[in-house]
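The chain that follows stands alone, in the form predicted alone, written as structure tokens.
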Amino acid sequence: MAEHKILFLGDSHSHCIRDALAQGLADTQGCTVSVDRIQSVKNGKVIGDRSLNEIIEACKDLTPDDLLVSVIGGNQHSVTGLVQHDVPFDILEPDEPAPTDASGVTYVPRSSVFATFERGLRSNDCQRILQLAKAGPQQTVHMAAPPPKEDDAHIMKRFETKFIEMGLAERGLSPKPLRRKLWRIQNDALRKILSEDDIELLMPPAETVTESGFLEPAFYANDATHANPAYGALLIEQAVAWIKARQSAANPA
């Protein structure tokens, strides 16, 4: 009998985990790992495995030894800043020197961007995460989305429908440093909200992040924002390590 059940729940970022399981890439150490994409309507079609309400009901059968891993949402930073805006903008981080030549760039206060992310997350993704966390006796964590990709040429080869609609092909990409800043601010807002209910935010495994803070190319999926099954395997192993560490801490030898 498996020691723990680990249930990954989310949206499009769950696909790399599903593929990793299907290809047998992850060491689950005896845990039973499953993945559900939450149903939604996209381009007029229902996609996903189960509705949020169905998953909430299923959580009632979990135990305190089990783990629910949210990979809900995650692409807000890309929707906000992947495509070059009509008015080029940047964000001045607290440790950054003030620009000597803004060159037509509008600088937006970090606090304003943080507040925008926080407001959007509270009204959507974090509500779903909290509903799931409260649905059963299991432990719950949320995994941050993969870091942005640094390779502009890779992004422009094939990108998702949302970015087609936003005119990425015509407008081009926003600067890399801005994309990285937006991802970090999104995670800071997530961490603040989730900590209010003692839900831990797990950051991407260290080996998947470059020294400059982007996704390692070895973990790119063939689109603008998603990661591949090798990345999904590391997420599975990260979740296994998390629940086993919690068990060890609760039951020291």
The other form holds:
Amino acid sequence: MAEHKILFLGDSHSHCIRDALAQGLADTQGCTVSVDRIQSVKNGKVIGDRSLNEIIEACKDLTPDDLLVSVIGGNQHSVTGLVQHDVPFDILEPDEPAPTDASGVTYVPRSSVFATFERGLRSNDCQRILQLAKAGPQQTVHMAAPPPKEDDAHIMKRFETKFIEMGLAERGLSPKPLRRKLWRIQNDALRKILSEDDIELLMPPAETVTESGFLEPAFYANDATHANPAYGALLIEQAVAWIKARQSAANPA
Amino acid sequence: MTDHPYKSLPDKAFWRRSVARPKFSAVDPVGEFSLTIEKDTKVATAGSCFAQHVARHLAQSGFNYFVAEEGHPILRGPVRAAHNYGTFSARYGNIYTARQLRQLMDRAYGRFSPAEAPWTDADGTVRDPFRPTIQPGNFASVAEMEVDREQHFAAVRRMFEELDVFVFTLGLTECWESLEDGAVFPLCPGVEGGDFDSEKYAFRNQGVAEIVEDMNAFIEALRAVNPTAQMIVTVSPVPLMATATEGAHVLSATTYSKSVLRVAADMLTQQHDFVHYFPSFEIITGPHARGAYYADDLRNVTEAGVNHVMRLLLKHATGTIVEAPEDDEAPKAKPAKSTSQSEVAPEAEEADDASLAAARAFVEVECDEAALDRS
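Having seen the form predicted alone, the form predicted in complex with its partner chain:
Let us now look at the entire complex, which starts with that chain.
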């Protein structure tokens, strides 16, 4: 059996994977797993491990038996819908009945929201994913960001500290169902864009998602939007299972 | 030599002096135009494709182009434009006929509820039969379409009640109507959604009397909710894409349609001192232009033609003088932009609104802090 290198690349959602590796939480089944946070500069400060160009260069040393796992971006849904907007809005899902009382809320057509996500993803995250996918002979998948958190109290703990001055605590949170709808639309847009280049979008492991479609509290990081190392460990095992299944399919004997 | 009435007439009354002799870009067929548009005058628009150009130029010229249905701020500017927010003052799409305008008013105020059911495409997405191309990708469900329609009607009511000037471009006389209740459609069912059924739909070609009646019904309803509203009526110079008049040639049908609309417009200005005719049709189609204001398809109007119209509208309605281009610069045969040609407004990523900016700041700080161990 070939040995596999698995390289996770991303932004803030890469940290739960890094911590899982550091804490030895994941069964890597002999695969060599590494993680990089792609460098970016914010307020004059460099955040991250290696630049995108350095990582692209490194991809040239990978082989077709290796796997690049993108966890790039992922928080557009939170930017759009974690905090209650000044103009409260909602989206109807295809199987959702018309509201009995639509007063005070603007219903935004789902395809318009989809187009906004698609436009943003095409101009940034998906460009980076495609650059990396084409940088070497390795296989590439993208993992969806963790689902939104259902526990308002957990999220609001963040608002009660340094964000009070930003007025976020007073704004409050968007309704939970809206947060989930935006996450789903983000994933639908990602799936559409990535499928054009045959890049698979992997959804969060089933055990990390509640019946109602939110992140299981056991996988909450201590903030509003991220998951913890236990979640990161499951992502590593998901990637290991994916590359091994590919190998088995390619070599059925 | 005897005196006669023509001796005292101004140059504009004479063809040679006002049409044949001037540079074609200097031809000004506006006879009288008593309406004044100030910078803060709320101008709303509706009509056929050509009305989109009026809307675009008004917005670009610094006038108060009134948009009552802008789209939610979470939608980026280019997406809003592509999804027909701001194309007209509300998201009704092209209103080609007087009957369509009258029915829009009645539907918005609950006086008419067409029986036509929503149109469902093969992929399960849904169209509004009365604005079938308004939502790229269509609506996700009947419920979503109906909610959006109610929001649209609220915006239409606000527009009619708050506007100062309503610019309406009459486009067509030909339309398709429901045999059940007379509801008219902007497009023949089956062209962009829906299924054509001759048992359900019929062709109608409006005449002058019918158009004047529809427009007067609309005007009465408008003045009922907005007693000081003024109107500018124009006739679209864009020929018919196709005619459904039995045995007719499309050119002949176009001539009929535009003639009827032009007569109806004139009758309306004679009946109401608050209805003003602006001759965009003449500016584009007149012999002075020698057809140069039409694009290569001989149908769409070039940007130079639109500029001529808007230059004269600004001159007569606002007193703004915009220099005409030199005639030796041949107008380009490139059609002016309109969303009916699947083009969107110029790319312009606007900054986040306050809500999104605050949310983005929060999420970005969270993402930066993810480097810390907070598990």
